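One chain is shown next in structure tokens, namely the form predicted alone.
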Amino acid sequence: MKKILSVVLALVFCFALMSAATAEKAGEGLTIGIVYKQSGNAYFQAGVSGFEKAAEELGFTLMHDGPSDSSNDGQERIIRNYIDLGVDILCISANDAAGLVDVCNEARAQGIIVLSWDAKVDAEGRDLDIEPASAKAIGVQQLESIAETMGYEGKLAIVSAGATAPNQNLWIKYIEEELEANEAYSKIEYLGVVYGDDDYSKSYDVTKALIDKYPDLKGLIVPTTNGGPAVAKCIQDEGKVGQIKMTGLTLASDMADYIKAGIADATFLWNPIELGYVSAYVGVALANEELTAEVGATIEVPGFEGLEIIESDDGGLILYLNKLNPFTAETVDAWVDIL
């Protein structure tokens, strides 16, 4: 009898554990549709791996796609497809902050939660924006890094992604404001922005055009992961290593050799894996009404503390991870297998 009772108790305990395990899968029955700026982009592939890690832990279904041409139209088509498929949550890195507002509001009208991550959708078209750090902090850190490398004097230009890219444009806005306002940068001659459209060949070509036009060019800021290695290769091919320095937002794996060659003293990036991971947790919590999209609301995500929704500069809601990692000759190898 005792043996039978022990078996019964063991079975009850096992069923209790199974029920608890099932209860922990907060995302079961939910589907997240991810829209990124461009297919085949290593940065967004890393971001998707963060969503995949969260899917293993939370149990939601995951779909992801992005246009091959970094276009707003391509992203809109993908979003409409996700609406037709009946996703519960959209996570969008926008090529054009204003261009997706209408289709995102169509999704919201059908009860779909709309989050932007990495690059915002304008406030009127989203429930919440999730970003790695404040735009001002990201922009100013790149400027201070290259200014220090340049000895705070000489010609400086920016090689960005597309002209409508909302995150790049915001970082550049803060860079330009700081250049104008801070006396420390008074000897830096700012040449403005050229656009490589997140295309390797075009980024290389516009960099070469800058070098040809300004033979005494001294510094470049490249706030786009696809552009970084193209700009570095152009500097190398033009025999300008040591004369022209660059910084920017890059993958460690793309830039390790160039950093070690002295083309960049430091580049920077948050961890897109973490950005995708947190975005997934936030989306599931909102869908389950465990989190409300309002100022002051907080969420606990494994490995993160102090994640709080605040009001964004555009009047919408935003949540920052507040992590930015420097890649230098001493640190870059530790990141190569991660980013």
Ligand code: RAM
Given for the second form:
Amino acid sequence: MKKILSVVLALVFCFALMSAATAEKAGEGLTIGIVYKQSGNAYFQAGVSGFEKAAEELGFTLMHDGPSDSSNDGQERIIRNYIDLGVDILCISANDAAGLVDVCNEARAQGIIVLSWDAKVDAEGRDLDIEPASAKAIGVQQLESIAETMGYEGKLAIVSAGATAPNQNLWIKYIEEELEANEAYSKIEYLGVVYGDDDYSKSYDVTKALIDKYPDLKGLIVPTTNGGPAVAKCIQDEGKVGQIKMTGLTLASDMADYIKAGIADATFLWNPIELGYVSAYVGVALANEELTAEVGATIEVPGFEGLEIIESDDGGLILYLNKLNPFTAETVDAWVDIL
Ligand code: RAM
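Take the protein just shown as the form predicted alone and give its structure as the form predicted together with this ligand.
And the full complex, kicking off with our chain again.
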């Protein structure tokens, strides 16, 4: 009897193991096509690694690509290619929010879920936008930081990415509104925006031109990971350490030495790995109709709490991770191996 019981138990155990091994993962049979602003950008490589982590857990197939020239046309070509390949979900960080609306709507007409992440596609061309935090919070955080560093007076400029970049332009809009509205900034002389196109050399060159034009320049906001280290290097090469300070959105590893050299008191960034990871979970849940793209819908993602779809300022749908990390001389070393 004992023998029969142990054989039965062994069989039950085997069946349990087999069904666990064959249990379908939520993303099996689905393909995600990621489109980022430009190839070779370490920020997006980090983002892709978040999608890859999710792919291991959920079992979807992943493709990723971005134009070498940061162009809207290049992104459109990549999207058309993904449509031909039959992807189920597009995750796009746009170089031009309006420029991709038509091709995204062609994709949606074929049943493809269109998400933007990092930099939005306009509301009429997407199902949902996924962002690290509200554009106002990200913009104002940088302004508060540099204003404090500058002692709330002196000349301030912004070295941005591309002139049509949706995320940078939104952050800048809120920075400019706050400069106007908040009395605390009345002695800051705002010089406006120059564009380094998310390119190291161009960001360096436009910074040098600014420094040549305004020898008493005091502060720079650089809301781009590609621009950050270029601007810091230029400040250093021009012998302006101590006079010109910067802040911005940067990778910790790019900026650690410059922060310790006193070129920035603080820079900021969310974790792009997490942004990719959450975007993948959201895309799969939408494709499986476990999540509906509507205000108030929530999603469970391992390691995250309170992820809820809300209405965005542009009338579309948006979901925030709500995480922004400061990198200072004290904290940056804890991040350099991550970002
Ligand atoms: C660059 C890109 C990206 C932006 C970061 C902060 O890598 O412009 O879109 O989110 O900087």
